[in-house]
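A single chain, nothing else alongside it, follows as structure tokens in the form predicted in complex with nicotinamide-adenine-dinucleotide.
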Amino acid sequence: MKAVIESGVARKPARPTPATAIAVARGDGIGPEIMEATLEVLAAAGAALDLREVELGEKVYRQGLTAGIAPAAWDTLRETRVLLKGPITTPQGGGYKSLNVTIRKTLGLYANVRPCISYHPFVATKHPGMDVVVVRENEEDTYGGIEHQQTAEVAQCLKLITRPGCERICRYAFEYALANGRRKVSCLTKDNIMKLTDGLFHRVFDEVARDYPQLESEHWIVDIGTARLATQPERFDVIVTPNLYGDIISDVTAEMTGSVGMAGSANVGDQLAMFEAIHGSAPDIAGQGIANPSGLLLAAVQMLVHIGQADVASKVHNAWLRTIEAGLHTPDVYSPERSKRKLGTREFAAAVIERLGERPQTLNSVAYRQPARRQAPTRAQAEAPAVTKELVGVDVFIDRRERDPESLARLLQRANGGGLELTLITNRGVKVWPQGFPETFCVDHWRCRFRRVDGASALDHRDLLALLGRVRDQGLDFIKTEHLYLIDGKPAFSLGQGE
């Protein structure tokens, strides 16, 4: 289906904006209802859009496509580069993949942007002054889905943080702050514990911050930072954080505004972008005509700015704020004390349309501008910097039920040789040999560190392979190895606790 929305406003622009092609997925559950309402408002506001419908979600999953997206939809996404998406129902069980994760990762949508704003006194919230934008890294961290069960007792998930990934997201956050008249960017990580992965994110954040002296920048350890955010959100402005923390923080922050149903989000990459409400398909109220379309509508506002229709975005957003102020609310935010009328989905959209051209009187109005500057080229697009790597050892991970580090060490010491010797055994990161503590709880997963002997010649992979052969000859089951390098002369691995 193809439809062109170009009219709906009484005042005709001197030169009509050419319609921008966008892909539209109506989604499942309440998706079609809130999408219809959103598109009606956009049409009435004069958004110049050429809509290309794509099929995503439950129906596609049920056809046996486990990613939930039909092959033809990819072509439309590539052509339009912009997707406005209704919420999707992910069927339970059956090995179905999360469509959102598939789309984000396949299309390189590395930035998840979620404005979380309180609409006090019109919507109940404990945090009336809250106006925070969470910029979450969207592709890396533990979300690579690289997991293995390694022993009877231990499973592992790989956390990958990359320099280009950090650069892109940190620069995106500063550029966003600049383009949206914000004053400060706060970075949240756990680099006191994860010195290499989160440490890289923090370091790159500091490097990028130096390019934006006009903006304040700060770093918080994620636990205390989140606690402070939960109690004093007005201290924060733009937050940038790795994927997992961002996933949690952005939901908590949206909830704090008092209205999860009213938040939209953007997933942005260098080539494409996807815009959606943050809530799900709400099957419990689907088909009743009472869903709140605000989350999707505000996502569409972000989309309009993205495609260069900032004036229409401001018009829609201000009319929406005016509607909320007028106490015209859908049932999810309706309260007899604060609201004037309870409206269904379509009535709410009609109320917004009626107020197009108006500005809010109590809430802050918005005035979107096109980003004045293009995002500066990042090192992500440049060549990776050259580094020197020197192999100085290997961590061999062993599966062994017997909880006795001393006997394990005796076997492994027989494998010493070829310039390598056993220096450490840890269990869940804690040193258990030499000189562990009897109180340390151990499982069947042992990290055994072999280091190059002082004065030995340079190591290469053959030395590690030979070592593994000798470990095997002791009847030990090694399940993985991690090589220990000096990178540019510095240890590129963490020490064991107590090492």
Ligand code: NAD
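Any chance you could show the form predicted on its own after that form predicted in complex with nicotinamide-adenine-dinucleotide?
Shown next is a single chain and nothing more.
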């Protein structure tokens, strides 16, 4: 190999970085335009990528595949382990499932990471110093998509929160904070109302926080926490939160910086990762060449760090910052006061390419490094601890259009027996028997709680089946049951509101 002389010292030329295979989905609407612009910048910056095209989204949905992804595409995703994805369109109606949710859950991409930074004074924002990262749990909560129409008037969605899922995302947030020089992790939940589900998330957060004494930690109720975030974002650094809250908060936070179109997103699991802009496919401007590629480009920067090309990531990001500083803006962030030229999608990409190798003069430059792959202790990966579980009753849900809880109670009391008796009826969670109030608004969906009688022998499933038979004999339509347990001697079920 021929030596290279630099500063009088002979050295061998560096070996070229081997190309990393990544799957690329161009998406729908503006997706193909912003993907092409992004790939042009990555190529010009010297990213070593082996692109494997996959088709996802609307065309696949229209072929009759309601998941929006063909079987062969799964093979490519699992082979490359990295996906750079343009925004896609999910057709309305017809039972189509969200492709993003499907990919995240199927491939175990449990952590959604969205850095939200203000680019003052070049992009208009009310929060010039904002620099917040939202780490959103990506697989659980109401996004299980488990819904049922139970009566003519009531539909339900199950909210599932698991201890392993909570620990995994909370530990990821603390590890992210350590790796990126952050100082604090804030947890946002609604555990003053949802004491079992959100309460579990909060408890696990506090447990994990004890393993990171070098970082600050705090908990906020999600409503006031979000209000503080909207008005005082400088109080926050890294935020970790369950799925639904994180979905809302991360979009709000991105918009606070000046534009959702400038935010990228990483979806990371233990084995695979997906990188995408957070905005939608914007079919109303598709084909006009005016879409902002920044969100997807910054997602690609996260991807480059993930695959070990941190130097290229820094080069691209600094060139992008320099372009923003130069006042070269796409229409979504253009303003006569702050911008010098309004550029289309391809023109903006060309402007970034022209500034490769430059650093911003006003905005903070970046210098990514390959993060250490720490193997943090994860209790959730160990065998679940043994618990004692005692069956003490059952909630029987009844479909009944008559709005009189007293007459319903009289019928249900005839079903008492076998060590079980009726103790509570609620409607939409509010106690209506015994001693309900006539002002309580009721619908056709009743939760009827049967508890074990004091002194009765231990219950088993046969006792519950016998009870349901007696309920049926009263001409009542039971539509769902939930067993009531004591776990380690503590009630593992909520009280009725007003109980």
